[in-house]
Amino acid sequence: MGTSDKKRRQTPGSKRAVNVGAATETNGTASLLDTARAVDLSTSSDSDDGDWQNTSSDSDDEYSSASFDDDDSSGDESEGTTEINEAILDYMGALEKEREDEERGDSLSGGGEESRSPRAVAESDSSEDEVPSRNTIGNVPLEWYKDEQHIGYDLSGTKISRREKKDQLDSFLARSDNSKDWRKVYDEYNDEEVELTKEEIDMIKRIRDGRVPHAEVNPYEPYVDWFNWEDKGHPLSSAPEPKRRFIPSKWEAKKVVKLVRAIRNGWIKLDKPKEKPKYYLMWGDDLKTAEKTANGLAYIPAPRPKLPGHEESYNPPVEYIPTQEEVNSYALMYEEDRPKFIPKGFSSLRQVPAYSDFIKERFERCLDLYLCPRSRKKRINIDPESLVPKLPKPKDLQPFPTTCYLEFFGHAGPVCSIAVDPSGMWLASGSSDKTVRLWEVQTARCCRVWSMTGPVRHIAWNPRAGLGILAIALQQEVLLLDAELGSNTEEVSQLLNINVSSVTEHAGDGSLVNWLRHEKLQALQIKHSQEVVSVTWHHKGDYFTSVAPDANTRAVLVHQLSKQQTQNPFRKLQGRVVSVLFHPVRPFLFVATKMHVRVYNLAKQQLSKKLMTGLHEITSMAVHPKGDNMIIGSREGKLCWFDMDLSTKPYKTLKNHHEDIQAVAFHVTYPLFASCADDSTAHVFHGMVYNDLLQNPLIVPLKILHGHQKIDGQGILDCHFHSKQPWLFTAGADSIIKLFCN
């Protein structure tokens, strides 16, 4: 008989013998003889069965394939019994040897300890003792235990102590000694290391390779058509799936690109998740400040009443108790000024009477809480000094006029206009006393006096040096007077000479002006249809303008001295004209109406820009010598600085005067400008214009000049800078001209 046949035939008996042996070990009382007898009984019972086959449970898979026929069991009975007995004896001998080894070990280690009982041995083999204590803290962050010596609690409520962490050297030695250390995974929740089995490692490898985790699962099962197609009137389509269902949609990709572009450009703003505050008010929800009312407004808690102080004490300090005289004086006060509570002193709290106004105050407090509307006012704490611009000190911006140096006396009425010739040696002034005077600047001496037919409104010197022609506006005419100061006398006489007695210029339907020779003075006389209020020269000295606001479409006329011609540049004017100025460099014309200033390009004959002043009524204007900046004065005392390269709106608006501004002026060479008003003051400013277009102009107030008296509601009527020195001339309604020097 072969070895395999022996194994096959001894399998059932061996299995039962092992079970019997295991039971014998557990009980600890059966002997080897009893075990052999039990084996004989088991074999005899198996031999009596005529035709025996394996009917064991499904769990005994390794024996499920064994079967015995009747002939084999009867023929080899004695031989199979002998083999089974030998196997049982070998097994029992091994058990006896193990027991002797354990007893020898206990005797060596324990000394006089008692050997464990069989029940204790059975309990020690329990699987529950081998399982370590499990953490039962639930879904709690482990960072709460980072400062503790334990990591949680087990089922009995005992703390699970934290293990000491190994240093890197110990970890390296452990990995070197144990070849299976790479299988270990640290379980932070239970503070232990778990060794992965071969099945778990195989599962991880399959997942990383993109396969099914379980090897016994077949992902390619044959398709089972569960739908019944027979006898159906409207069966489902059996067409194959189209290819487009397995390809990413290009339209969805385009839509995603649009959304991404919108998010990057800020067209779509995503709401960021609100971060929960680390610290919060535990009882903050009791006031319900975060809730909203029915109309969507936030709830505003009522202001708390004032807490009682020393005055409300039943025994206040002596200084808080008023005397009888003070109490009597309270009765003479108005009710709103009278104190609502008068402190009194009592020796004990029992002697304090009931407060008479208690119910009244409580009722008023309830009315305030219920009926009084409340609104939230935001207050911004700003340092006032931070709002003041940091400007240089005036002493660092010298020179500028500060002191009255000379006074020019001689006029009998208010001085309406003054002008300094280009050389700076002579000053001309026109007054309402119907005279024009010529002054020497250095000595304040009056050199010439010309009598006019009416009050003088405005005068202006020709800007060309050496001509000495003075333009005077009075009533309905403009006089071009030869002051006899220039060196080019022949050119002046030629310009002011008229061969024909009357020259009439025609424009459209009627005549504009009449050019005449003055009868008494060496001057040209230009007759207008309405009263002329101002005259302005072009920087080359050939053209000049005259303004007659009441002349409608002929309010602004441009005259040419060399040809003695006049032209009307506007067919229609928008509003009443106040003042007109030429650009100092470019062919532009500034026309100021009541509220706006229009800039016209004379070369292109079109409107260039319109300055929005925001003022109620403009009174005067002046252009910077470079031509890119302008100042405008108004009747409400405001001064506007315009940077025409920057905007059509004011760059700065200064409210420095209390009354109407009458005149403004720029200095030709120094960075200075000034304004004068009916409050009898002249303000001097530092106005630096930089060549760098990116740098804004610097405007610094320097000095307020006083000295003129106010006559009939009028103060200083005109101001003008010296052509070469940082001096300022002012003309007042008190008929005095003052020179302010540095």
Contents of the next structure:
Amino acid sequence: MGTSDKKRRQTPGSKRAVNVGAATETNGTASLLDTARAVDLSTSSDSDDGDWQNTSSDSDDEYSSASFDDDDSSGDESEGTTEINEAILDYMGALEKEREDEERGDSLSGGGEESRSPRAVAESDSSEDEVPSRNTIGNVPLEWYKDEQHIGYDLSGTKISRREKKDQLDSFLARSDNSKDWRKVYDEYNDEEVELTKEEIDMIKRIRDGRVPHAEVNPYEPYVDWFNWEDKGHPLSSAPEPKRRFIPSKWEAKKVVKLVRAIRNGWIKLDKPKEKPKYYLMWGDDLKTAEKTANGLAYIPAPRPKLPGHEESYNPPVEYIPTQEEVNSYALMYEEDRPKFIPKGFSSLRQVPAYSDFIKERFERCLDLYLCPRSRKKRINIDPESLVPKLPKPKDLQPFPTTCYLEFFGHAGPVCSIAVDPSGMWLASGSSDKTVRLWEVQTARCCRVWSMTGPVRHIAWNPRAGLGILAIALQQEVLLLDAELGSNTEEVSQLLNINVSSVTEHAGDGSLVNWLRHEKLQALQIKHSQEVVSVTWHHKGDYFTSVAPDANTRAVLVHQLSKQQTQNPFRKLQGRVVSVLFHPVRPFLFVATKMHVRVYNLAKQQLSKKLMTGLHEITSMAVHPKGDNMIIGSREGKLCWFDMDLSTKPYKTLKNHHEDIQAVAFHVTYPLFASCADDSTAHVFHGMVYNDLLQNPLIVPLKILHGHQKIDGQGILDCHFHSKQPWLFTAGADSIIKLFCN
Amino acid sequence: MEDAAEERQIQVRFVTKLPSELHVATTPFSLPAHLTRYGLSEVINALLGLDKPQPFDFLVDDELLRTSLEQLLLTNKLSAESILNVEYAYAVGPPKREKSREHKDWVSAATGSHARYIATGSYDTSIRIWGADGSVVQSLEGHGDAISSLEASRPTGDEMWVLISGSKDHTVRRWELSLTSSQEAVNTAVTLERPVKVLKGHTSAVQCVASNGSGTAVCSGSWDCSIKLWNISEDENGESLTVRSKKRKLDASAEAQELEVGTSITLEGHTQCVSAVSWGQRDSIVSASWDQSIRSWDVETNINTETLIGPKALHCLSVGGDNMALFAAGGADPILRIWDPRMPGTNTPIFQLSSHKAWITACKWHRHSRRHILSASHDGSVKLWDLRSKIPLQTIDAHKGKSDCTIK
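Mind pulling up the form predicted together with the partner chain next to the form predicted alone we just looked at?
Below is the entire complex, every chain and molecule, led by the chain shown above.
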């Protein structure tokens, strides 16, 4: 059947099919065909008739009904023209244009015929182009108007009255009188007679003959291959399709046979049809929708209200009904704890009163649903222990300071600065009570007190062993004091005696600092123009720096003790200098300003590095004894560890203190560092720096040391490690120095 | 139940090493199990029928009894059926505070090797000799800084007493005192016999001194991490300087007669301050240091023969105990540790005595007892320990500040 169908389309007989395709666009395709057939059967019996019959019987089901019509109409041929009129009626709808032209009395001349026909075909393609018919009732069954006096309404809405119908005799007489009367067709829709034009008759005839309706259309035009294969280099070939495309595959058939045999023999097991569960959750759909909806948003069902239980029955069992004592006890409970509903028994449902809280509860439920946003909470089950970085236990990192064994009493004001003598025997402390004290570490005995002229800001021991020179920053001067501890007293006195030549030399220079002899304390005095905040020694003990932040370009000064000279290494400084440190090994100078630490190479006299701390305000810094790492404490309680080989950004930032960090310190020999802050705690860390450059420093928090009192918002002001033992000294604003030991 | 507990009896046999008049019958006694030391002492007193009650201490398996008998059996897992051998001995009575005299400054060293005199060194640079009645007999001045340690030789006879003092002025001084034994003038009988010998050589503060029994060989440890050995020969011409008055200070003429003695041998090995030296048995020196080690040195060859590493920095050391072989040392923690160097291959102390609350600053073995040791701490207490008990026998809380030195 399929092949025969194909053939039919390919054969010349397919002109009809083409035609049908063209007419499909118009309203009532089938009726057109019917019309054509009816005309064909009733008016004449041409030789083409048989052909038509054959094709129609061969064709699909949609045509078979048409062939029945054929039979019917062929059954009463006597009706003749009336039948034609009836059949043509529908066609008229499609050809209203021509009809109107005809009504206007356009000529039936042959020239006009030739020119108009293609246009009509073209226009019939689009229903919008049609001229509206007289009747406006639309596409409704005409039976509705069968018993009415009018057939419909015109455009203005007035009724179109039905014309008087001619009886058979009149029509016969009219036909015999007028030879052209056979052309007339009655349009029931508009209730008027339409005279078909000559070309329309032609068209009908051509349809009836099974030809193209329009004479000028040539269905067998020679094929013009507009596409030029050779020029375009198209990948597809225009070669005719091979034969094998049209014949069933032999191998496929073999494969099918094989599979069939396998299935029959049970070699291939087919899937069992899925069994539907016998019982299913009736409202289970709710759960499925909860997973995901089409728009990608998760649907979260509203929480269900509690289902009513036995206690809410109108006649609950006795055990649900509270006794009078229980009811009375409810009154004593808090309102939130009180039960909302007290069960009560009624003998019949009729006696149950209206539930007073119904509206209120519904309303609250609605409010809950509406106002409480429901969100899906994602919980990840991770063992919190696994998130903690693997660090060695502090117990394995001993020794480190843990307990306070000694307290150094004596100062009357906050101890601003402490310094441990390089031998580890002495501790010097400077306080705002205008004294500098020297303590024996082992016994916490205050061995010496020097009174100063002002509060002491900072003190530092000369790092050379056996020299015992103490540098003290107080107000606008730096004092170099002989603590009389060293063995080589001659050298000390020589160093601290004013060098006449340097004085005269400086007299010309004059403006930087003045080196003077402080007779009362037998010390060397270096007068600055602004308040000196800190002094730090170079590790060889000859050079030292002083920081006077308010002195603008002279904030950092480098002094040489042996020559008693002062130089200003920086012509310009960016930002307010907080602290200055020498590199412990190499000729570098660290200058900390408010937010950055700059590393200057003193030998080359250039900026070598700038450390971006990311902190708001640096307060203190300390350099690892090997010199490649440093820690920086800040006012917001953050401690930054810099690995200067690694990066100019902090290797680790620890937010350990709640308040301003006042001082940070490294231990010289042990892998320890500490920070102390205004929250009157000192934190001790293990900070192991490996010789292997590939291995990052290991930082482990070890211990928080408490004990100091907080006074006027200040806690611990300075901390220092003992030079040899793993001990930490902390100087508090409570005027006590504490020694924490391992 | 209570009745049963009271009825519980333990068979106890008393033995003792005390003289025979204090012996009791060796037949076992049946004693109630809840008895403690005090109860047992009463029993012994009753058995002996002493006129004046005498406190006794009791030892079971060489451990001092500090609990009830019942608890002892439980902790030691002994059978209550068998007979318990209990040794009794005199209890060490609480020390009596006899006298206290005020120093002007901190007392940093004290020595009491003499039966009648006590020498103390102070932070005010002077050494004072105190008589038995608590008055200053002699004040020795000459050091330029605080005295850090003091050592006295055993008095040979009554006439000679050698004091060696170390000071923070980097020197060690050797004082030879002659004592007169006349009964009527006890207080004034200390005279400075010979010129003071000043031993110079340390480059930093001297922390400790020690001498052999006679005072002819002196060793000193210092903050310069070295131990120096000084040999004081007796052949130097000595002019005697008699100081008769009690508080006579050494004036310029006396200072002129100081003799400087150079160092003989320097022992180096410690990496930090040598905090204590002690003259051990048979020409060996034991030293303790802040570098946590205890080293013993042979005097003849000047070789470091042995090294023990402790857990903390050490402040004091005393050699004594069994055969003068045990090292007791205290340091920067409240635990007094006792090492036995004869135990090979271990650094673990054999005893750890912990009762102090602060650093231990001084410790001293009993000169004659091999079990008793005295320790002083920064918490102001002095404790007497018996090695047979974990609890100190006696505690003296007389000091208000830090106690810094002990003598015995």
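All figures in this text were calculated on a predicted structure; none of them were measured in a lab. Residue numbers count along the first chain shown, from 1. Throughout, rigid core stands for the largest set of C-alpha atoms superposing within 1.5 Å between the two forms.
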Cα displacement of Trp182 between these two forms reaching 2 Å, rigid core superposed
yes
After superposition on the rigid core, does the Cα atom of Ala465 shift by at least 2 Å between these two forms?
no
Does Lys274 count as moved between these two forms, where moved means a C-alpha shift of 2 angstroms or more after fitting the rigid core?
yes
